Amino acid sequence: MTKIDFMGKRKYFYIVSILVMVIGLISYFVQGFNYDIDFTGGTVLEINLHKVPTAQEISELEKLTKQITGTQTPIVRKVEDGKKIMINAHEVHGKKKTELSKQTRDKLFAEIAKKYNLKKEDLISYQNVGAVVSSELKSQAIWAVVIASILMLIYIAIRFEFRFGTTAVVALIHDLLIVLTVYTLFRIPLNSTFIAAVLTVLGYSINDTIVVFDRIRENRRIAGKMDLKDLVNLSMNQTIGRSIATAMSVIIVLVVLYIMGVQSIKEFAFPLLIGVISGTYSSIFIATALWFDWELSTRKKKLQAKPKRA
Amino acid sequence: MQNKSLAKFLIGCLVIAFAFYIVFFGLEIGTASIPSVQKVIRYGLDLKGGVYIVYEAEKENPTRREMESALQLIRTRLDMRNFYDATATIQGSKRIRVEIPGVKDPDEAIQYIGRTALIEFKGPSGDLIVSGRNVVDAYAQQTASGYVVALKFDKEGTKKFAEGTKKYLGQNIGIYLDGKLISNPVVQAEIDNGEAVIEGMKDLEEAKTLAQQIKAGALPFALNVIESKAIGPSLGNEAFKSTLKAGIIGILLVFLFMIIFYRLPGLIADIALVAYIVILVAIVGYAKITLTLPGIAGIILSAGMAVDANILIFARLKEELRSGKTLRAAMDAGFRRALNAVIDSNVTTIIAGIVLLFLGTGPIKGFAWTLTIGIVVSFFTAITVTRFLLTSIINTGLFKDIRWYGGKKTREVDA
């Protein structure tokens, strides 16, 4: 059996995780999130241009959208094979941002259609979302994560112990932050599928963590007075094979989905892919390492509390 | 014993293959038939194209009954336009979500569904006597002359109706629903008690429906469009095809992966995975759970997770074999010792699925359904189907070499 001293190297993994989160934080302050219409309210038009637009054409399209709709920062992006574009825009009425009226929408499409010689059916789809829906979605996403985390913590605390539950949830938050980093860094639009992606990552991550914890729990029962570090390392070495195998089976599917899927599936598969990798990583290097440090510090305290015998 | 085990194994595989055939190709014996899942599955709008509109009641805290009346009104209007595939559902306390497959222009649909004009009583020259706004109650009744809808007007309506019936005594008063004449009775006497009756209903059902429609028309709130989306049918079709293809290729790769890494048990896990897919697709199809794009992703993902339980068991099986146990003992220990981890990890994922089920809307709900059902089904197949097949194949005594189970060196192990 391969013998890797996972716990001896835990400092490096803490550093790697913190680095990624710092990058995410910087990216968040520099460019923020790419909130999709689901979260901001407004209109999304999907148009088939039949050709890949140049960067200049994209900025021209943005200018045109700004002119016609009054959107301060309209977003035009290429989707799927690059020959289709999505335009995010809204109208401003006083302080409220609303979806485009039929007239504005028709005008915008007519202008673009004239420019690129398009037919009516090249307007593939459009979507209007009110601001009420979007603010609800935001709170829904936050609540979903909070409620799911609390329920999982309670379950693990009952089945294992409080310490396992807490570190598992910390690992979850770690994965969530990594996924959010990916969203801001790669400007993936935050929409309602984002909630599904995040919760799937949480479900997967905890799944993986539990398998590792289960082994520690079991070994602790059998091994008796084994050194804590050896015990954790032994458990890690025993489970690493299956952790990789499980991650691989999910990763295979996600990679194929990402390569072959349409735009909305790509936008779903990519963060999931990162989340699954992060979930596997965090169950070993974050959840277990944190638990190990916690357990170690309590043992030391106990030792210090006892009077030393000569 | 050995032949019996082989028979057990083969019968198990046959049952799965037969179920697969029925679910994906349907079955017909004489007059009885089971339709294939493709025929019954309900596709979400993102897979077949169409329009969806979310309405919100312009009223604080409408009652459930008021919402149901509004829903009934929308359904009637959809039916009148022959949108029989359309669905309308109440969401939360004050919203109605309407999905119309195959329609391209939401504005047209919005205009039609959203109008609030309703029941009207008009004189012979087309002048309005009284409208649904003055109706306070409408209910179906059975009288000697058949089924009728009885109406009750408010004060203003009572007065107007009395004047109208006095003016047109002996003539016809037309009853219009959305501008369409539905009844044209002759006024027999002046009616000043604020009650009117619409006759000529075919049955109680029709009378009830009309009563509900009239009441819906008298609703004190308007419906505002807060969200709408049009999805081109080509987009939906393309999305479905590519996702399905990706899913099939992905799962085939997982099949291959399992066989390469876990050999014979890997093959057994693959058969169990087929059983999992058959059961899951059958549930989604026959229980009429709407299949959305994220829903397909949920199926594929839970398939990936379904393998996890088997990987846990087989990793244990390998370990136990290494420690020198016999095949049977190693298998029993593998299942027993992996069970705790399998249960705990599944329960936590189900928690995420259920939270999503309660908080999600639209396509997210589709994802949550397939994920949650997927995990439950995968738990069942990983534990029972895998165990049954693996026990039978080990008992045949045909595969004694440890290499069949992922061991590195050739070594015979006893069953």
Contents of the next structure:
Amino acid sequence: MTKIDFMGKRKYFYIVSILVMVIGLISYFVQGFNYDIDFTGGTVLEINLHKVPTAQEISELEKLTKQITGTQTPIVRKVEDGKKIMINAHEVHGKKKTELSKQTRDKLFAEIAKKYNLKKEDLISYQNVGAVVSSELKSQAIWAVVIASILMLIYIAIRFEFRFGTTAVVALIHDLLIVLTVYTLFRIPLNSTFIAAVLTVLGYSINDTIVVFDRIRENRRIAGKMDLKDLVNLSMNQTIGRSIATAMSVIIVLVVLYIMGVQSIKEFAFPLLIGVISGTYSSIFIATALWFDWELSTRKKKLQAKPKRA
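Moving from the form predicted together with its partner chain to the form predicted alone:
This part shows the chain on its own.
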């Protein structure tokens, strides 16, 4: 068993998390999120190129789409065997983003068909996503995260105590902000798959946090009047090996999925990968540290409130 003074170093953990989130906040105000069509509305075109496009060709297709449609950040990605592509784009009218008109859609496909010598039937399908649908999806995504967090808070408060529940939910918000920081920083498209991945991450992270809290509660019952700092450090040293081993096994699987998987699998695996790393970090270094500071503050207040003997 390790003998690391986690609580003695907790300020460094706070600083690291705050720095990452500040970077994310700056990035958000500078460039915002790269919302996929699921959130902005627009049109999805599926085209059969009959060949696997290179990275250079994908970049050229994105430039062509931007030139014809006016989309600031069009998304072109390979699907299935790699010979088919999906293009996510929209038209901009003032501040409003709409699906592509038939004229714009036909013009875009005509240019791509000319470049790759395609026929009319190579435009496999197109789908319009209205702004109303995308707005509802945004609202539902936010509510999903809020409801999940509230239910977890209630469960942990009943299972353990209110302070455990509150700090666990704060750690979940920390994980969500870290994942969002990565997405805004690297301009990764935000789509409906991201929401499913985030909810999965929240479930994984809370499970990891509960393991540490359960050990603290168990040691507090056994150790009696052990110093709070020693109690928390002991509990964390007892569980860190299990937490890291579990995280590493999940990370290895996710890395393989990301490298070997098709585009839809990659879109799900990447936020999971970032979330599992952040969740493991927050469970060990943030949630427990926050609970320790809160518990320490409560004990000090109780001592100060006690009447002094004459």
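Just so it is clear, the model here is predicted, and its values are computed rather than measured. Positions refer to the first chain, counted from 1. If you superpose the two forms and keep the largest set of C-alpha atoms that fall within 1.5 Å, you have the rigid core.
Core-aligned CA deviation for Met86 between these two forms: 2 Å or greater.
Comparing the forms between these two forms, the C-alpha position of Val52 differs by 2 angstroms or more, with the core used for superposition. In this overlay on the rigid core, Ala157 has a C-alpha that sits less than 2 Å away from its partner position between these two forms. Core-based alignment between these two forms gives a C-alpha movement of 3.7 Å at Lys102. Core superposition gives Leu61 a CA displacement of 5.1 Å between these two forms.
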